[in-house]
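Just one chain follows, in the form predicted on its own, and it is written as C-alpha cells.
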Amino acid sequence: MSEIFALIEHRQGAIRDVSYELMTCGRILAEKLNTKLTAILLGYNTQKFVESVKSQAHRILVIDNEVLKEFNAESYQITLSKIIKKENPSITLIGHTAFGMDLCPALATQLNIPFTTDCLNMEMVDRNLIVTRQMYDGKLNAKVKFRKNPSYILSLRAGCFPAEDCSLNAEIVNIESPITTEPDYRKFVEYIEAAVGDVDITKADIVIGVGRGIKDKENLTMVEEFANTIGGVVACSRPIVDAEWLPKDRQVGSSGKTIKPKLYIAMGISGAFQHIMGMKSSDTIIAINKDPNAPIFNEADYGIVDDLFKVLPVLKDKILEMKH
C-alpha cells in the first residue's frame, strides 16, 4: 500500500502540536497496512522544522521557499496538489484546524479525493477506511466507512491522538517549489492574534475544571482560592459559560478549548462527551463528583466518589500543610 502523508502545521517560527499528533496518528496506521509514514513541509529557512520532526518520520518531503513562509491556503493547494498527484498516497492526514479547514475542502475537490472533516479516530478494517467524526452537535459519534478509493484526505481533530515520541531518523527529500509568487487574487498579510482573557488555559500546567456541581457562582470563589494555592487555573464545562459564570475563554470541550495540562481536576462535571473531546488528553486526572456513575470517572486516573465542598477544603489544607 502507498505511504500515509501528514502535513506538518507551523506558525510564527513554531511547529504547533496537531502536527506531532497527525504523525502519531500516521505511524500507526502505517504499522498496520504495513507502510511508511511522510512528512510533508512546506515553509521557508526549514532546517530547524526538519531537525524537530525528523524522528517522527520515515520520510520527509521538504519545499522551501520564501513563497511558503505564511499558510496560504492557495499556496499550499497548488503545491500539495502536485505533490499528491505525483506520490499518490493512501491517505493524506491535515489536522482540522483553522489552517485545515480553509485548505482541503478545495485540495480534495480539485483531486477528486474522498475527503472527511473532524475526525476523531481512524482504522483500516478489512482494507476498508473508516473514520470516527460526531454527528449532531456532538451529541452522536458516528463511524462512517468510506467506498474504496486509491487515495483520501481526512482532517482529524487536535487531541485525538496524544503525540507520542519516536526515534526515527527520516529521509530528507527536499523537492523545487512549483509556485515562486503568491497567487494575486489571494495573499498573506499578517498575524493578528485573538484576544486572549486574563487566563489562557491551553497555557496553564494544572486545570481545575468545574460544572454545574458547583451549584451557584458564589462558590467560584472558592474554586479560585484552591486553584491558587496549587498554583493552577480555573476552567469550566459548557453550563457554566451559558450560565455566564465565567468567559468562553475557559470553556473545555468540543465547543471550547482542548487543553494537555500536566493535571486536570474535574469538579461536579458529569462528563459529557462533548467536554472529554477538550481535556482527555491531560497527563494525569483527577475526578470528585458524588455521582459514582458519572462518565467522567471512565476517563478519571483517579476518583473521588464525594461532595465537592466537602473534599475542597480538606485538599486544600492537606496541601498547604504540605508546603509548611
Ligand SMILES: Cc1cc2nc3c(=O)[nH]c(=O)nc-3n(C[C@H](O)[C@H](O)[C@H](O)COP(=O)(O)OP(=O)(O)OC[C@H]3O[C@@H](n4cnc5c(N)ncnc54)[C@H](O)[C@@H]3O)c2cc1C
Second form
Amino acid sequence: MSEIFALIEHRQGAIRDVSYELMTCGRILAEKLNTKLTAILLGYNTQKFVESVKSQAHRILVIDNEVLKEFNAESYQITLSKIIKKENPSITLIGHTAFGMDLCPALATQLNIPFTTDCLNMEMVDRNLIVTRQMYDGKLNAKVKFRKNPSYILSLRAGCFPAEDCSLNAEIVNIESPITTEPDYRKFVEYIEAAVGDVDITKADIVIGVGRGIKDKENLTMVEEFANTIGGVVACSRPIVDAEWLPKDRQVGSSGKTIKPKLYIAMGISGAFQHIMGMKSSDTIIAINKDPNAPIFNEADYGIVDDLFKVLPVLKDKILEMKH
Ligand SMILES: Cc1cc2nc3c(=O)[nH]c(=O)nc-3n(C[C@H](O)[C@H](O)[C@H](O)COP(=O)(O)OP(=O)(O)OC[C@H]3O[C@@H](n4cnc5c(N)ncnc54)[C@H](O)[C@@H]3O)c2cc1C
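Okay, that's the form predicted on its own, but what's the structure of the form predicted together with the named molecule?
Entire complex below, previous chain first.
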C-alpha cells in the first residue's frame, strides 16, 4: 500500500496545531494499512519546521523556496499536484481550515481524485476507507464510503485528533521546487491581524458564552454581572454578533476565536459544530440549556437542563454566598 501524506500547515513562521493532529491521524491510518506516514513541508527556511515534525512522521518531503514562504493556494496546488502525481500516496490529509478549503477542491479536481471535506474520523473496514462527516448542522453523523481509487484527498476538521508526542525519526527528502515565482493571477499580499478589542477572550481563564437563548440585548447585563461575580469574561455564538449585540472579537467558533479557558459556561447555546470547534478544548465545560437534546450537552462535562433566566440568578447568589 502506498504511503499516507499529511500536509504541514504553517502561518507567520509557526506550524499550526492542525498539522500535528493530521499526523496523529496519518500514523493511525499508516499502521492499519501497514505503510508509512510522510509529512509534506512546503515553505521557506524550513529547518525549524523540520525539527518540529521529525519525530512525528516516517519521512518528510521538503520543498524550501521563497515562493512558498506564505500560503498561496495556487502555488501550493501546482507544487502538491506534482508531488502527488509522482509519489501516488493512498491518502493525502489536509486540514479543513481556511487554507485547506481554498486549496483542496481545485487540487482534487486537477488530479481527478475522490475528495471529502470536513472529516471527523477515518477508519479502514476490509481495506475500504470509511469517513465520518456531519450533516444537518451537526445533528447527524454520516459514514461515507468511496468508490475504489488508488488515491484520496481528505480534509480533516481541526480538533478531531489529539496532537501526540511521538518518537519517530523521519528521513528528510529535499525536493526542487517546481515553481520559483507566484502565478501572475494570484499573489500573496499581506497578513492583516484582526484587531483585539477591550476584552481578549483567548486569554481569559473563565469564559461565559451566550447564545440566542439570551433572547434580548438587554439581558446581556445580567450575564456581564454574573461574569464579574466569577471573574470571567463574556463571549458569544455567532447570532449574537450578527445581531450586533456584541462585537465580532467576542465570537467563539470556526469563523470566530478558538479559546481554551479553564472554564467555559455555555448559556442558551445549542452547540452547532461551528461553535464547538472554538471551545471544545476548554478544560471544563458547563452547559445551561432548556432543551435536553441540545448537542452542546455532548461536549459538556456538566449540564443544567433548565431556563437560563431561572438558573443564572441562583448560580450568582450561590457563588456570592461561597465568597463571603
Ligand atoms: C460558515 C459558518 C460559520 C459559522 N461560524 C460560527 C462561529 O464561529 N461561531 C458560532 O457560534 N456559530 C457559527 N456559525 C453558526 C452556527 O451554525 C449556529 O447557527 C450558531 O452557532 C447557533 O447559535 P446559538 O447556539 O446561539 O443559537 P441556536 O442554535 O438558535 O440555539 C439557541 C439555544 O438556546 C436554547 N435556549 C433558548 N431559550 C433558552 C432559555 N431561556 N434557557 C436556556 N436555553 C435556552 C435553545 O434550546 C437552543 O439550544 C457558523 C455558520 C456557518 C454557516
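Residue numbers count along the first chain shown, from 1. The term rigid core refers to the maximal set of C-alpha atoms that superpose within 1.5 Å between the two forms. In this text the structure is predicted, and so the values were computed from the model without any measurement.
With the core held fixed, residue 272 shows a CA shift of 2 Å or greater between these two forms. With the core held fixed, residue 235 shows a CA shift of 2 Å or greater between these two forms.
After superposing the rigid core, the Cα of residue 181 is displaced by less than 2 Å between these two forms.
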